[in-house]
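Below sits a lone chain in structure tokens, taken as the form predicted alone.
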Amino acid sequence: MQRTPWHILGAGSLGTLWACRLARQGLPVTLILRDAARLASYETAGGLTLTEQGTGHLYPVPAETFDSQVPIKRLLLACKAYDAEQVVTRLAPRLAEGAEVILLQNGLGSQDAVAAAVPHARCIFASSTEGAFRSGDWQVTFAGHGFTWLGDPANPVQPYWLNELTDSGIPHQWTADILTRLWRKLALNCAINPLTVLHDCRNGDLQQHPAQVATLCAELAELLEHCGQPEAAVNLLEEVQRVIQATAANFSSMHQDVARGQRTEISYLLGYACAAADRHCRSLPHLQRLHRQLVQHLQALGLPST
């Protein structure tokens, strides 16, 4: 039986990690790169390199640009949240009727925008805790085993290809409550990432600011309850503390973005949370103050604040 090809857009840490593991299993994988210059750079590198436990392996995954005419039946969208709607709109003419788009974006907001842009496709939301970081162009280092939850708020039926993830060593679970997972991760990111930027510290250093973390978690839990996500609020502070300890030596993704002088996903994390609070007429002063402080900090650095 001919396998449906995986098209992967976004050669960052997670996109590269998925591409290498799927290709290693012998599944058909194609990278989509933004232009001919990136394609030339990739071809010079000879493929993607995945490093696990200190050992690197090169995977010569085929690549193409947006301009290819090959129809797309399954697309893993692993780009940043702020790029998701634009790139999927650009790819929309190539998406076959009933194509599946798996969304690996941080935060909330981009998923609905993508779904609206490609109504002829099935959008599957994903929430991942897998750890990986780019160690160079076209290179990724697997930093720690995590888990990926997948689900479709519009259709609870599991896709048939989940066994391909199992065979490829991608730990996952299909869930009818994917929105609960996404809200929970949003709250975790809002409680940790902005503070690591403002304190310019690793995750573990937030243990020196317990009152600030606890206050934020209390307000985020209140927000989750009023947004109809009470399950996502259960024991939020305890999980935030656990994540801070478990990832103590790591820099958060937002801290890494700022350190590289890159745009952050503030609009899909803190910005989304504060907008939700406004919609529900909730006053969450510490969360809203944190958002203002982060916006001012990014502007002072000359970085986008949306």
The other form holds:
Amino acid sequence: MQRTPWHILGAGSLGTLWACRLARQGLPVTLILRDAARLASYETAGGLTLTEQGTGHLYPVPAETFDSQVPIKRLLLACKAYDAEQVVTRLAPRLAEGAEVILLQNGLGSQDAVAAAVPHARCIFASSTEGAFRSGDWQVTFAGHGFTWLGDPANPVQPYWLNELTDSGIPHQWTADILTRLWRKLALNCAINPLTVLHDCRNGDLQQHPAQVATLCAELAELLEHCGQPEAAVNLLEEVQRVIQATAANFSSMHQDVARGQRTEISYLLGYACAAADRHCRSLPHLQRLHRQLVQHLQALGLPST
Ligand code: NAD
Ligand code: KPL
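Alternative state: the form predicted together with ketopantoate, after the form predicted alone:
Whole complex next, starting from this chain.
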């Protein structure tokens, strides 16, 4: 049987994790790389290396640049939220009618921008708790087993290819409530990540700031209810406390970005939450002050604040 090829944009942490697992199952996968120089570097490396449980394995996944003329029927978009719209706009002419685009971006806002840029494609939103990090050029370490929820707010019918994810060992579930999942994760990230940056601490150190965490969770729960996401607000504080405890030794993803001098996804997390509060004319003073403080902090470090 002829399988629909997976095109993967973003040979970073999650893109590599997906590419290697699909490719080792014998599924057709092609990476889309930035330009000819990156393609040459990739060809010199001979493929992607995925390290799992201390052992690295090389996967010679085929790659091409944006300039390829091959039509794309299924695209896994594995870049950061701030790159998603621009990247998909460049790929739009190659997307076949009815193509599917799977969006792995954290936070909210980038998914709607992508969907508007490619109205001829079906956009499937994802929310993942898997963890991976880049350990070198074309090298990724699988750091934390997790789960990926997939869904399409515009169409509840699940795609036929989910069995390819099962066969590839990618734990996942189709859900009609993907927006609730994304809002819930956004709220968790808003309650934890900015505080870890501003206090310059590990997630567990937020146990020293219980009142600050509780006040933010109360405002985030109010926001979720006003945004039509009451389910995402249920027991939010308890879950935030549980995550802080379960990930006590870790630095949040935003803290890691800042520590490496990299751009954060602030506009798709706390920035998105504050913009939603403004749209609903809600005054959420602690959340809004946290946003201002984070913006100032990033600016002082010379990092983008959007
Ligand atoms: P990453 O920075 O490791 O990878 C992104 C990749 O996209 C990079 O290789 C970059 O070069 C590539 N890219 C960007 N613009 C490009 C362009 N124009 N052409 C070609 N390639 C381009 O990011 P990541 O950690 O894989 O994160 C991707 C998304 O997944 C983010 O929204 C992140 O929040 C989310 N996420 C990541 C993890 C994780 O453990 N890494 C877990 C859950 C969610
Ligand atoms: O997802 C996270 C992150 O660091 O981005 C957790 C661990 C939930 C902290 O918000």
